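We begin with a single chain expressed as structure tokens, specifically the form predicted on its own.
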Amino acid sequence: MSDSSVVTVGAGWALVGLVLLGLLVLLAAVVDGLVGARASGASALGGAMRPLDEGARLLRQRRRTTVAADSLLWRLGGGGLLVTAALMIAVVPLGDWTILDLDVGIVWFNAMDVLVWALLWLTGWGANSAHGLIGGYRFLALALGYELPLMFALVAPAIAAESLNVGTVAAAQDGVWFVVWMPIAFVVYLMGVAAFSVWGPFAPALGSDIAGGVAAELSSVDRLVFEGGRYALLAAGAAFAVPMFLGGGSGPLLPGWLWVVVKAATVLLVLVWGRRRLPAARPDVFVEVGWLVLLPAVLVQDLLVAVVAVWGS
């Protein structure tokens, strides 16, 4: 087992972490706009400017209200996504530094992604709208399919490093990155990130057939915060993949913290690019795939990792 060598920095550095998260969110939004513009035949400049245009439009928009809405829980659900993403990156080592060096950092990240279940459902339920409520239940149905495979995908690096500390997991990849001999866990992990970000094929909770589902009644700054939260969750998931599967801050020439940013941005761009590449996953079908295909596959991956870990100890 390798020991973590990361240094815990002061709480003030959390601002740096939030700035980096914000830059990754902006990168994802701009690239998503470019990809969307190319698919629709629009100009590249218009696609790149789309996040700014859409943000300005939403800030000018009048805030919509619904009859008998639970405004507190409604906005807590939408705004909570941004907070959850910030708490996720708190345990991601930036090279040799980290904001929160928990012995159970992997469990912390997993707990945060489960928190998204409640936040998405509250967003749909709080508006007191049929479409929003259906969207919320759609997300819960989908979550039943991805959560267990995601959890066991996170178990594989922990077994290999013999630790639940994220810094220790990154340090254990001095020789070979875990993605090389844990490809199934890595793919399932990325699928889970896309799912808890309500992204690409895992966005039936926002389906046009239910008028936007969870986000049907969101408008103005509420809609802006909600969409920003989805991008932030995607960015946080991409950042967490770096210490878990991609060797953390290891790499030639560049300092460790910069390698973490480069690797996180690369994973994020792959997730953004994949948004329009796959058909939407029906919750009932995806639950079958998740339990009958993904879960057994990732359990076999865990077993192989455990055998290698025991053999090498």
Contents of the next structure:
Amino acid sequence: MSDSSVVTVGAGWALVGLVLLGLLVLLAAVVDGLVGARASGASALGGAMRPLDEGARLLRQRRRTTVAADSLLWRLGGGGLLVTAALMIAVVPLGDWTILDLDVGIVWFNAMDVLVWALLWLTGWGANSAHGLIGGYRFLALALGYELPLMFALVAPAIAAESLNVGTVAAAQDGVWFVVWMPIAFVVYLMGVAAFSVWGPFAPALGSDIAGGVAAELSSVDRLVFEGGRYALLAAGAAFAVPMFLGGGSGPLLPGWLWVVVKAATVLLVLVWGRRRLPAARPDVFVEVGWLVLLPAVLVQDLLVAVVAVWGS
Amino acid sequence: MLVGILFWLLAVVAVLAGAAVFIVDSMARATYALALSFVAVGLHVLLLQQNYVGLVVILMMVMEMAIMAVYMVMFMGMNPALMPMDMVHGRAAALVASIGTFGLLAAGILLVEWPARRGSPAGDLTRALGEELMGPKMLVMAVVSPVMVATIVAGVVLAAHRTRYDRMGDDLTGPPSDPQPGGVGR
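I would like to compare: after the form predicted on its own, may I see the structure of the form predicted in complex with its partner chain?
So here's everything in the complex, that chain up top.
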């Protein structure tokens, strides 16, 4: 579909991609358990084992039912997050290989992260629970604040590489990584990843003040899939940052594909670490921050990148 | 072959999901049936190798339906939209109009003499399409977009219940008093 430098591998390799995504999810969950155990003074081993314990507990749990639930939409919403994350990583080149070498891979990623709008709201709606619906509304209100800065953050690497193809963007960073000269876009991108993963400060949609919000009525395997989907979105977002800002597979000694995994894991760990470090972004308050601070900042970043790109060519 | 099968499969999904909008009894289902229909159309555009246009159709339509679901639940007049509802109003007239339109368009497809292809597709279809649509009219487009934005802003300003005088006093010097303070502390 395009003349980029990466090689498209057969569809069967998608399984390898899914396994790598699963490993990243496991890493994030274990480290999050460790960080949580450390914060609450519990034992480190218990913290590290927490994702496995929790998974086993949820798999054995009896499924909760609610009155007049819209089960179809409910399950679609909760299960869709994992699918969305898997579709996101389809355009992330693993060193020299990619599963889907789309000429507009960045737009693909963007379309996938917008899917989360629908999926989160549907999860909140489906249970026929007031708390879930309020959570869904909260997420959409927050989305109005984060989505445009995130979109314009993704524009910066595309302008610099003069391509929307992810492999070409990665290859355009052989001199200096984009994160070095577009730090604002990188930080706003990371914020966007945390936001579409309903993570850390961007989790008021799951707030304890509304009894868990979107996830209030989720139980058993539904909850496991939903939580796994959030971690998978976080991991997919971290993986997409590697070709966008962190030079793709470039690095000394190790092969390219391993560098991609190492960099993705590093970004992921930063996101996991940041979970408990930042105050909650209340949707009503954050919208103004998004539109009056982040959006102009990232537009100025785009302008600078465009000037450099025009100058250089 | 595979593309042909996919095309017809997506066409069936698009039509059935579009029909489902008027069959289902829930606001959320109607909204997202419409979203599904649009996604199928977006995938059609992808099959036409208009990758950018196709993905943007999917992106915009999912986003719009997510917002529309909120507005529908908020503003639907006849019931709170949280109860079972029906998207059809004026059933007889609607049926006549829709069946008539469908018949007209279908007859057009079948009766019109389709032209044979002249020349070959451009290398970059999206670019060719953009230049065909916009090329000679770029000046108009460039003028229209700021006018549209100004119209939206003016509309919101005119519709807003509270003006800057309500916010900051008659001489516009006081600290803004908002029922809901924003995040940058104005």
